[in-house]
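Shown here is one chain on its own, the form predicted on its own, set out as structure tokens.
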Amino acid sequence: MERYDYLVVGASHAGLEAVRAIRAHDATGSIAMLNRDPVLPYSPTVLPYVVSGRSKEDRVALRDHPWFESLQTAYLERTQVSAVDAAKAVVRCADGKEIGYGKLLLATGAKPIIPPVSGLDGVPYHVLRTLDDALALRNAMGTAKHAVVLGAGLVGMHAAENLAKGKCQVTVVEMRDQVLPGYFDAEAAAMISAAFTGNGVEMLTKHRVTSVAKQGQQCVVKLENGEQRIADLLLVATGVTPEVDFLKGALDIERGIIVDEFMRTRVANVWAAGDVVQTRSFFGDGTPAGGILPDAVEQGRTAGMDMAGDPGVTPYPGGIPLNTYNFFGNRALSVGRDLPANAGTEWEVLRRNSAASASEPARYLKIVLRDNCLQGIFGVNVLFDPGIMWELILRRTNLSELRQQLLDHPQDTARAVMSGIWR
């Protein structure tokens, strides 16, 4: 039986950063990374761009074989883990093979949520989580004339835009009262939705699909209000859930694998990171953080350093949402959290809006402060660096003397503040 000192299951941002962190401290321990896909590692965030054709499928790899060789890491493709036996310190693979480990990192990511819609299992539909999914959706879009997208998250909205640009009649159905819930505040979401409507996309928020039925080469999508839409392409983009089915009770799982501030699970010598975990929010409000790329990298780094016994490891600070989204020539950005419903006098909201003109798009900026520290910033067609804003939140930087400057010139002001901190 093969055995490695460090075994990393999953090959996206969290796993790759963990490998780098392990090797930075342990030059000799054996490392293997397992990937169920038959390709080099890629990020799920690139898949909408594969669908649109902006990214070629043979150019999306996050790392190449020489990178793994340089870190003396075995990269094992087509290796699907079906079970973890922590008592024996082995993982069992779908092909029956067992692989032993000294320390194990689970970075298996997430899988699409399939809603309990009557008849859905009897019609062909698309999801978007793997490279194969992206290629199948891209091929289907070439001939689609009428499409229905279930869900107005990033995946659904990217797909709806690509379909509309391909002259397809598109309907987006979202059960919540705004598009991109959990990503952007209501005002930014309304501007995004208006851009889609202006480009011919039917946006049905606060609507539910009750059933789907096959009708020849198409399907009939029935809504809760009794209306119907006909589609020759159906995309299910109603969110994702952590990929934990293979664990079968081996670990504590709620909305993901529960880990501590060093990404350790309750089981000795087992860590987890990325979309598969449930971590606390940086803001300490009890809300589990959602999976985003910067957090996956930070979690992977923390896990890898802790696995290798690196004395420089620091606790993972908790998740801070960060999202960038380009749509129909516009750009929306969001970092941090919005004003909570029970906000007290220590909270402050700064706003700046401008209507569209013949030469300029509509602009929107909202800054949320608590005790003069940045909590969140949301913008449409306003220039600022999300990474720097993320740092200001993380460092709890006092901005009491810079509130107006930050509102008037968010990018220049934030860069000046961070330049002084880094110096």
Given for the second form:
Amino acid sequence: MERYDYLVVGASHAGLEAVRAIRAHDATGSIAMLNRDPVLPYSPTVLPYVVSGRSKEDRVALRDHPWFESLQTAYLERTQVSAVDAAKAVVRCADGKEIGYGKLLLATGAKPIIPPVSGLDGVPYHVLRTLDDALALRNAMGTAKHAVVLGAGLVGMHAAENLAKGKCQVTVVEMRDQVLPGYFDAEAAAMISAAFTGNGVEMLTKHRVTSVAKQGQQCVVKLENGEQRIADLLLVATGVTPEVDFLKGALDIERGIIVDEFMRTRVANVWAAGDVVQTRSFFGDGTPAGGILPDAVEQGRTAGMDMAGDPGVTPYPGGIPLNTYNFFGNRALSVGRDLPANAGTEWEVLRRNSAASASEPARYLKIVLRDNCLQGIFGVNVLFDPGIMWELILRRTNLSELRQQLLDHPQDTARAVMSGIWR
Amino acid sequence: MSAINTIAFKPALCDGCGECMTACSTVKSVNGSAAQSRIQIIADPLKGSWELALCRQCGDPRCVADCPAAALSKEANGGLISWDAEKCVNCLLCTAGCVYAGIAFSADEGRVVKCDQCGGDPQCVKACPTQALTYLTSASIYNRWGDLEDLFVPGLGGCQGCNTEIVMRHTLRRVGSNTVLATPPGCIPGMGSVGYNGMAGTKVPVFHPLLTNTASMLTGIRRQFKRKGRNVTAMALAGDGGAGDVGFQSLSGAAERGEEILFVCVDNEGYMNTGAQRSGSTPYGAWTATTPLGTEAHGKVQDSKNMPLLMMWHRCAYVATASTAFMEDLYEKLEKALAASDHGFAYLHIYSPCTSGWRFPSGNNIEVARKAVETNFAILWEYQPDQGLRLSRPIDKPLPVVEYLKLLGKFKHLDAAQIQHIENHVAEQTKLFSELAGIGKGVERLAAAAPLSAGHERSSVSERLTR
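Return the form predicted in complex with its partner chain of this protein as a structure block, the form predicted on its own having already been given.
What follows is the whole complex; the chain from before opens it.
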């Protein structure tokens, strides 16, 4: 039986960073990475750009074979894990093969949620999580005249913009009351939504789809309010859920695999990282966490260091929402959390905005502080460095004397503070 | 993996003039379109200090790990983080990974921009009028020599922060295994290079001569190997006492005879291994165990003798001074010394601050070494018979000597007159070296003025002047 000291299941950001971290500390232990797909690792985040044509599908590989060779890591394509037997320390593959491990990392990511919409299983629809999905969607977009996108998350919004630019009549249906919920505050979301409306996209927030049905080559999408839309392209983009079916109860799972601050599962010698885990919020409240690429990298690094016994490992601090989003030539950035509903007097909100003019786009900036520490920052067409803001949140840096400067010049002020901290 | 060159920033020297940013945006502009400077100098709104946003070319770059499009990569050679315009999707996730604002979106250019060090010739550094920005290339040492084996065992018993251990490991690693090493009594054998309990601490043949006969024994070893047809490097790693005081007779003799020896003197200005007694290299005013402080005594009352200069007057094949604060320079000199020891006597004098005997915190060693050089307390130079004495760095704008003295516990007691004495001594030495180096320059001027008389005549002129 094949056996590796370190076995990494899944081949995206978390798994790759874990491999790097393991090899940084353990020069000799054997490492293998398993990918169910017959390709080099790629990021789900790049797929909307494959759909738009900006990225070429043969140029999205995150790492190449020489990289794996340089880290003395076996890269096993077409190897889908169908079960984990922790008692025997083996994984079973779909083809029946067993692979033994000393330490196991599950970084299998997430898969699309398919909402319980009546008739959905009877119509052709698209999702976007794999390279095959992206190529199929790119093909379909070429001919579509009417499209319906279920869900106004990042995948849905990217697709809607691409479709609109392709002269397709697009309707976005989102059951919550704003676009990009969980990423952007209501004001920023409204500006984003307005840009879509201005570009001819129909934005239906607070709407639900009740049923879909096939009608010739097209499908009819019926809404809760009785209206309907005809679509020759239906994209289901209502979010993702951890890819855990293969575990069949072998691990503790709630909204994802339960892990501690070193990404250890509750089963000995098994770690998990990335979109497959239930990410704890840094803020220790109900702020949504997980599904953030830099978070997956942090988790992968933490897991890899802990697996290899690297004494430099530090506890994973918890997830902080973060987004960088371009839409119709505008840039929206968000880091952290918005003001909670029951905020006390220790909370403070700083805000500025300006309407669009002939030469200038609309701008918006909102900064949320608690006890003078940054909690969240949301901007549209106002530049700042998300990585620095993230670090200022993590460090709970006191910004009391810099509130006004931060609002007026968020980028330079935060840079100066961070530079001073570094030295 | 490869080490990287660094654009270093000293905020205390920055006056916010912005010349670096102008230079950067100028060189990065294509066809006259405005480019955003990849280096940003920002005023701290509270402290008024000047702060920096610039790519650090991290060894473990999060921008690369966070890029979903494989547009960023760390180059195997040189270690720069490079950006691929064709692959970039402008998602800005890289900017979420950077806590230095080293990669940032430029509204003018419509994409992320980052520093590429101008391909090894950074224009911002050239434009900086205050030396706040410097381009550090010492990482090239690692790239060139990093794969060589360390020829001392792990776990030598040097004091915490020991400079001499750095000198030992670097020099022997570069000199290589075709070596017989002599380590006369001192810290170098004391920390375990000759070993314990019959086990050697060095991975080449090593022996422990008397303080008095290091150069004599190496003379015999080198000659005997030559007689047997083998070209083996005969190398000494000796302290300043073993070289300049107790061992000077044999050293002077071997140098004068032109024995083919690589003699490295690790100068920690005293007998530090036995409890910090004074030596001929101990500077004026310094506390040592034998130049104590009391009502009458105030440290050493004599100036140190200039050992490397004495060795130069032996007209060795190569003589140089070096410091671990200037490693590229040290390596260059080590190369030359090694080459010279194949046909003559090579003497390399390395200043090695001692945390225990000089009384300063163990984390400060390289800073102490650097300040010694920057104040002209320790002047870096080299001598070759056909080229005379050359200064390794300018000595006309030194830092005040007290910037060095105040770092060290052994000078803590100095009164104004003693400081004045040391300043005078440093100034006198500086003047002397300027003049000695001027002789070398004079040779160059002579040679340049007489282009027709090249070849033999030229070398004979220089020899006459520099002998």
